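Below sits a lone chain in structure tokens, taken as the form predicted alone.
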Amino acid sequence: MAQDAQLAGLGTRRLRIALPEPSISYEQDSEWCLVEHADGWREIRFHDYAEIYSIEGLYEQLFYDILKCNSPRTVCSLLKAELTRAGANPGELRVLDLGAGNGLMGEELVGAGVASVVGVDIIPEAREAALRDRPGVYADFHILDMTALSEQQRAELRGHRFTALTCVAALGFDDIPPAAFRGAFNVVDDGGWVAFTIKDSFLSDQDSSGFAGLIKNAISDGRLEIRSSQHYQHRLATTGEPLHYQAIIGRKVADLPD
């Protein structure tokens, strides 16, 4: 039986959420919620971006009211802290939001006053729930497949001439596989802002999903230097129990090889 998890929306929508019973555990790519919608109550997995997206206010009220994400805040704090050690200006970055969902980082950044943020996402109902929830934050915002970019898509990209990358709460699970971040990675210019975060189990030597290979050939090959890094609570899983994740804040050296 679920557990009512009513609670105001941003803005004045409101929405009744259900979430499974806190005793029954699930992997984090599976779990679900049930959501009141104009024709019943909807089961809707939380990896369903592009249904999550179509109802407005749904994901901000889900992860952010409920499950108290943390990650866009997180981040940003850290890459400003960054910036500042560095003598940077936020206004002089041109930042590719990798997976950029309904724009809750591209809210981050521009609050920060980072100059242009563009958006990337491979599903198209991002792109419309970002201008319908955020309109203006984003400079652009490009509906890609990162891992089979054309030579025209990514000249377009070269094109922003981006001095950062940033890519949150959006690696693993096989919505941004590691071959689509060194993509966006590579797009970037040379002595470019990294930031990302990611789950604990990607980087431990038990990661299947490549990349922890990848993250530790990039710093051990010198195509990535870290600046700095911290374990912190993500959100919370539908037990009521912390998930983890690492948050990287790194400078681009090189590209990343195929």
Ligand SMILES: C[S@@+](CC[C@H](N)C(=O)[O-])C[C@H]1O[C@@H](n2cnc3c(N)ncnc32)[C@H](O)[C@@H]1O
Contents of the next structure:
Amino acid sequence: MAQDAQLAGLGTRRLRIALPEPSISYEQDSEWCLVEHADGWREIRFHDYAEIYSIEGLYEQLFYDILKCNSPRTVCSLLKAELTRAGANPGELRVLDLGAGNGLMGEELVGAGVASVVGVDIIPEAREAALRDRPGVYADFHILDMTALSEQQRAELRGHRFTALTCVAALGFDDIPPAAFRGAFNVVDDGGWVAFTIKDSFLSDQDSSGFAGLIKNAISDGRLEIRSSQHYQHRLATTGEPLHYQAIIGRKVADLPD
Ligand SMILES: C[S@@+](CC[C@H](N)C(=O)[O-])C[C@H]1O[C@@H](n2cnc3c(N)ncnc32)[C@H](O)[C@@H]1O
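To complete the pair, please output the form predicted in complex with the named molecule; the form predicted alone was given just before.
All chains and molecules follow, beginning with the one already shown.
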């Protein structure tokens, strides 16, 4: 651990955060940092979202200020461009935000003028953090597992009559699996907008996560119509190297099969 704390904090709260040696490269789902607490420095893995959300401001300071995450802004502006091209109004969108976390994408969407955003995440700490950090952004926030929806949960989600699905920085690794993405896609009304980001490697011919097949089949079967895609820098790794993702905007034509 060498790179000393970078203290570009949000608002008034400034945490002391230290990153590993930039010369040491970690797999994206093994990256970690140290965060100073009243009782000393604590090691936190980047994918331990429950712990990260429990410390107010840590997610923003770590991923946005230090590691320059650009995903919610990129997806939101691409979505807005496609809405404009289609002559559609953001005010028509009732959005399901899958893997909503503490609400950064929801905040972008509300800023863009959507009618409503409902968050879904698998951990209760996300909902608690979204309510704490961005009260009023989400019309509703469900904690559930999209791969195992009960009939009641499915009916409740369908009751929102979603006209858009967003899923930002949450697909793959040990996060959202293909089956959860499919479950969310299938509770959105036909014709709804679909906006998501995914790491390049999950769309490659070598992909073993199942995402490349799911997305390619959805397109070739005519169930997902792609409107635009952009290769962009999602964030920096702790080495300082850029991590590249694809931002994809499309329209749902029909449900995805199991
Ligand atoms: C990197 S965060 C992204 C949060 C937010 N979308 C953003 O852009 O800031 C990934 C989120 O996906 C959530 N997640 C992981 N697996 C999930 C699953 N199976 N279903 C729903 N959410 C999941 C995590 O709990 C975490 O809050």
